[in-house]
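The chain below stands alone, shown as structure tokens; this is the form predicted on its own.
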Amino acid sequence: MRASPADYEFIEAYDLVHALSLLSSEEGWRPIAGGTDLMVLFNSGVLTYKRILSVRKIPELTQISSTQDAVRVGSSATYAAIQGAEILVNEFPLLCQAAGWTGSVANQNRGTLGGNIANGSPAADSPPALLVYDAELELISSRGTRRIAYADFHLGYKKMNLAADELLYAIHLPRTNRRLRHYARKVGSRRAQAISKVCFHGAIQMDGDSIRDVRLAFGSVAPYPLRCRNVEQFLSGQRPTASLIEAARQKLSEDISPIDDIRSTASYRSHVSQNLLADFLEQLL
């Protein structure tokens, strides 16, 4: 460990009122909820803020709920609690798959949803997933609440739509009648607690032969998780074939920009990035 517990200050909030009056004030107040990616930072001596709140125990936060048109998954519920809730495993498979996906059971009973979302990260498990069903953030502050699309959520690398003083409420996910055929694969070093070198998930509508409906997004291919927009434009309206998977697979170069890094090289990422659009698409033929 290369940090002091004695050089940081902890509070843990007792109500949302007291975590917004806290992050509002211009005492420097950060917020967490599982702790798990700060730890990370705590024990490499990195962790440059030094206020933490804690908002782990808000009830509001950990609750997921449904009605007609949406489901509200609170931002502290955990991968865990994901995985459990029954109409996010029979609506959401995605969600739930990246939730399994992520880390050891030690930490989906104790990381978050909005902590996943919120520390930025392109690799991070269950971004994709979320924007394949295009979900919306509740954000909430002491002047009140907004809701963007979490598609508008990513600014660019750790740079995210969230004042200092906001918190992230809640994730609410649009309930729909499609009938969508499913696919998502996580490919990193090892088969379990890997980051992942390229992540990917997908969601497909058929209107008779033709494809009427199709979300592509991936996460560790760009400077945050994305929607392969070019390429779902391009498939839309088609009938699946040898030659227009080959041809979504050059498409695919439109929409992501790898890199190379410690865990992988961009080569590698776009290849395999092609592979996994066109497994998806062959399940088609």
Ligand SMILES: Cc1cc2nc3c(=O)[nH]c(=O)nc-3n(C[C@H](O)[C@H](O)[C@H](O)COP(=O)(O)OP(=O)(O)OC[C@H]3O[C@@H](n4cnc5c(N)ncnc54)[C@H](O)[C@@H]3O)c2cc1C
Given for the second form:
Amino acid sequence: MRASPADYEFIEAYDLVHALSLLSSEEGWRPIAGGTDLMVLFNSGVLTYKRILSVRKIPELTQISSTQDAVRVGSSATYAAIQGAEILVNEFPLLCQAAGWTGSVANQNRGTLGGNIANGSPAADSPPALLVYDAELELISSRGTRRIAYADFHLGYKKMNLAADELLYAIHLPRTNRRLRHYARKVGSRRAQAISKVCFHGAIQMDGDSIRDVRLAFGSVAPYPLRCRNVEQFLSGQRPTASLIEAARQKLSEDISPIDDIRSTASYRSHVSQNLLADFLEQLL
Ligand SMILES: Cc1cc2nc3c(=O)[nH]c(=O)nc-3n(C[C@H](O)[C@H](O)[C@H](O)COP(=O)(O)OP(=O)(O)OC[C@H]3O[C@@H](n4cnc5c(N)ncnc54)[C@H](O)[C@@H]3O)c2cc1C
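Mind giving me the form predicted together with the ligand, seeing as the form predicted on its own was just shown?
Every component of the complex follows; first up is the chain already shown.
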């Protein structure tokens, strides 16, 4: 360990009001939920915040609930809770699949969806599922609440539309009775405990033999997780054929911009992304 706990102040918020008042003070508190990202930074001696505020047990942040129109997932809901929520299993299977991919069982018991989002990693596994489902984020501070489309949350590499005094409060998933075909693949160095080299989630609705609605989202191929709007627009209304799929593969370069890094290369990521897209679309032939 290259950091000493004695150099840090760590407290647990009594409740939401307490958490928001500390975050809005000038004292420099930063939230921690499961700690599965933050404690890695701590352990490496690169955690710059000295005042850590646990929001993990605030009830409003842990609950999963639903209305007729949407499912609300509190930001501190763990991956284990997500996989155990019947409504998410039935209606948002991609999110549950991503939750099941994340780290080990220990990570899934501790790590949270909000932490995954706010950590801002382009390689995180749940964001592409949230993008496919047109998720909205609810942010809260002592100034009030605001809602934004998750697609507008990431502004650049590790740059997010989240102020220092704001907490990610909840993730809202619009419910739909449309029959979507789902697809999800994570490609890493091994099946478990691997950070993605490429992560892909897709959903599609057919209208007869034509594509009516298609949503495609990738992780690890750009500075932040993204929807492939160009390919989606290109495929919309088309009848799936082998030549259409080949053209979609080529068009993908208009949406993604993979790089070389310690986990993979740009050319591998580009090739695998095309293959995953084709694998998904070939199921429609
Ligand atoms: C061994 C290991 C394996 C892993 N495998 C995977 C994997 O396969 N896929 C994957 O995607 N991730 C993986 N991770 C990363 C991590 O587990 C996830 O990103 C997890 O979701 C982080 O959630 P957390 O609650 O632990 O976040 P924390 O570590 O508590 O916080 C992460 C960041 O989010 C901020 N934050 C937390 N809650 C809030 C909030 N409510 N509002 C505002 N900011 C907040 C914190 O300030 C911090 O900046 C792995 C990590 C480890 C250690």
